[in-house]
Structures are given as structure tokens and as C-alpha cells.
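First, one chain by itself in C-alpha cells, the form predicted alone.
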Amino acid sequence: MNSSEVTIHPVMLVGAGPGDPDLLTVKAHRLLGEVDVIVYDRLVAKPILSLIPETTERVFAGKRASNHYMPQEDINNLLVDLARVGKRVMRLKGGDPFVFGRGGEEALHLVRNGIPFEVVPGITSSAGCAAYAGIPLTHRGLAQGVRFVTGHSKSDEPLTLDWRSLADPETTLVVYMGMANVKEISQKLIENGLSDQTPVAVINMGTRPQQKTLVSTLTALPETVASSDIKGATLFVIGRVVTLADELAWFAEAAGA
């Protein structure tokens, strides 16, 4: 090989689970010492970021509904620069790239351009955070499955959510980036047939020190919502699994021991 070609390396999509460092996989906290370059999101936890070793570039590309501080498109373009100069690239993502974390459209983008790339699976919020909240998403006799939904339309455009098939008292609902959509949430699926006392959790910065997490009833939802202090990250858990919250609430103990 000429001396002068460059090497391709794949890019990581590495998901960075949903905020306790200790939550990380093997793999993601080995890459994170490999790498020349990590292109981040706003969700990676600062703990997590403090792993990155001092000598590695660090390229912030996060995002927030309706503030976009790097839109989509030039993050795919910026993956694809990086890793053509030859350098070793980490895609750092909240929770797990594949779920509500785009991380199949910049897979897409890079093999359309030839760049080779994997996957590093992350613990994603819906679980991480409803376990840290001591909501199980599956239990015998309160809940058969689980549905996972954005609450957050691109460009914000009007949610187009099937509520009539969301409105299952059988199922546990999660709802990823709802906050903007509160009321229509909570309106849409009790329109559709879903009690409005269906018990649910807003569990905000889930797995961290700050984990708070609030219990109210779908009709209640948008009041308990508005009248908090929370911000930054936050997931609803709609469904009867959220009754169980207070008995099995271990990690405010083990916090607080």
C-alpha cells in the first residue's frame, strides 16, 4: 500500500446508557480510550465525559427538541470527514444509538459513503431508568409487554401516534422526549380509551444523584408536569407497573445510604 493512503477505521456508534458511569458496557469504556476523536451528545452524562481521556479531540454535537446545536445532517457529514482523514471516531450517544437516538441514520449515511462502521449496544433509558425508579416495565398480572414511542415529532410537527392502539391497559407505555407534548399525550390516550387514572411516572435525569422521580395519574399528568422544577432529561412510564414504584424505589435508599 502506498505510503500516502489514509486508513478507514470504522466509526463507534457507542451508546453511552443513561447517565451512571457505572452503567457503561466493558466495550464503550475501553473504546473511550481508543479513540482519536468523540463526537457527543448532550445526554452523555458529564461523569462518562470525565472518562475521555485529556488527549482526545472532543466535538459537541448535542441536541435538544426545537434547539438543535448541530443539525443531523452535518453531524453525518462530520462522521464521515473525520473517519476519511484516518482518524479512529467515537459516535457517543445517550442511552443506546438504535433506540430513539438516530444512530441508524448516520450507520446509513456512512455506508452510503463508504465508511465502514459498528455498534456498541448502550443500556437505554427506558430500561435504566425504570429500574433505577423501581418500575419493572414487565410484571405478571400488571403488565403483558412494553411499548416504547417519542413523544417528539421532527421539525415539531403534530404527533401522528396510533393512541387507539397506545391505549392498552395490558402494556406498559414509555414515552421518550414528552415533555413538549404533555397535555396532547395525556389527552390522546385517554380519548382513546385509557382510564385517566392509569398511574404514571415522570422519572427526570434517571440512573444519576439527581434522579427525581414524580407519580401521578394520566389526567393529572400535564398539572404534575407543569407545576415541577424539573429539566433535562425525562421519561414517562404510563401503565399499571408504576404502582409497584414506592414499594421497590431502591435506588433513593441506596442514594441516600
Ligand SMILES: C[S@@+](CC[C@H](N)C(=O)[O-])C[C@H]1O[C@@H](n2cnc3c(N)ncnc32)[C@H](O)[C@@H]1O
Contents of the next structure:
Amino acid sequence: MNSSEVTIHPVMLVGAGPGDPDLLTVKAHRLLGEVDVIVYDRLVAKPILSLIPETTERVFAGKRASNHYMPQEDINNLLVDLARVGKRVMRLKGGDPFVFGRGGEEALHLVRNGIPFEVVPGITSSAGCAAYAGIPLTHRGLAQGVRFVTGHSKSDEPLTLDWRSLADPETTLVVYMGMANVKEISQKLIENGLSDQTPVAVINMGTRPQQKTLVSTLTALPETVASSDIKGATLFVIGRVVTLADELAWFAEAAGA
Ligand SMILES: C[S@@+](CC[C@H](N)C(=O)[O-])C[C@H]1O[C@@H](n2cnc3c(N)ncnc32)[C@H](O)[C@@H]1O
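Would you mind giving the form predicted in complex with this ligand, to go alongside the form predicted alone above?
Every component of the complex follows; first up is the chain already shown.
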């Protein structure tokens, strides 16, 4: 077949949510059975991968914060190449593709190379983890809003966050990818005026059977993390709403830390 006869299908940029397969959208679930190839990340939970038909091609493009298995540029090019040979392609990402997921970069690369795309949002991990930990991200009298930031910086470089505006007791702060910089996060928020007794929830592997939530304070946060054995996807919820976690706990978490 000559390349002009190839039908190009839109690449589907799909959010898989934070882990619990029941949190997949109906659309994401349907598409899993309709595409030819799925390019997926490390954060996509195994029970979700097990929903992929055996005949569907899978490409692992997983990455860790400091150890990229497949460089972003290669992922971008792979999506274009797969679409150009006429495959129905799904790019499956943990959480939501447009929240710290580099989905925007992939979409730009596709559109700039003449490949159509669609986005299927997923439940971002902050929403999923907070809900499963019994923490409303906003709550009358406790938090008027919520901010999502990344706590990841290029190796050995300090974080370039606007600490003064983040140190706001009226707003819940959710830090994605903050484990490596936990000391700096705690110290900068305190230096910029947030009470050192501000409650913090460290939520690990949220929405999954092994979910663990450690409740700490801003000043004790680095020690809480250091003395725990948590590994893998973790985020911090910082703010007064964390005080509700005890009373609103509904999800059976794994024991211990
Ligand atoms: C590269 S970001 C991807 C975020 C994703 N696009 C989203 O919307 O949730 C990866 C970070 O998300 C957070 N994360 C993702 N899934 C999580 C989970 N199940 N439990 C706790 N944190 C999670 C962690 O902070 C992790 O380091």
C-alpha cells in the first residue's frame, strides 16, 4: 500500500487514573479494546494493563523521575511513526495526561507533525489519593482553594517555586513528585510563613490496595518520610483539610508504614 492510502487515526491521549481500575473512565475502558497499540507509562497500574486484550500491541515507555527509560523525544516520535503507518494508537498515562504528564508536549508534537489527536482525561492522582484518604481538597472554613505543584527539579538544582504564594494557610497545596526534595519543601514553606504545625498527609500508592497515608506536620515531614518504608508513587497534601482524614477515613489501607 502506498503511504498516501494509509488512513491516519487520531492518537488517543488517555488518562488511566491513579491506580484503582474502577476509576478508569467509561471512554478509556472502551478504547482499550478498540486500539491496535498502547504506549504506556510505569505509573499505569497492573490491573489496568490486564484489561488490554492479548492481541493488542503494548509498548512500555515507562520512566522514573531521574531515570528515563525512553526519552520524551523518542516517545513523541514513536507516536507519530505508529500513527503514520495507520495504527490506532493509544498513549496511556497515569492520572490525567494534562496534569504533570507531559501530555501537552506529546499533543503539540502530534499536531505539529500533522497527526490528529484526542484527549481522554483521567482522574488525577491528587483527586484520587485525597478522596481515598478521606481528605476533601477544599472544605468550607478550612481551604478556599487548592494548588497543584511539582516538587521535582532537575538533578541537584533547587526548586524554582513561588514559595511566598504557596505558603498560604487558606489554600490546600498538593505536591506531586516531592519525595526527593522533601526537606527543601518543608523548609521553604516554613521560611515563607506557613506554620510548622500545618498538617501534611503523605499518600503512597493511592487508590490501590497497598495505599498508605502517613499524617505528619510540616516540620516533621522530612523525618516522617525518612523513617517510613514507602516506595513508589507518593504525593503530599499540605493544609488544614488533612485534619479531616481521621474522621473521614473510609478506604481500608494497608497496615504499617
Ligand atoms: C509524572 S507525575 C504524573 C501525574 C499524573 N499525570 C496525574 O495526573 O496524577 C507522577 C507523580 O504523580 C503522583 N502520583 C501518581 N499516581 C499516584 C498514586 N497512585 N499515589 C500517589 N501519588 C501518585 C506522584 O507524586 C508521582 O510522583
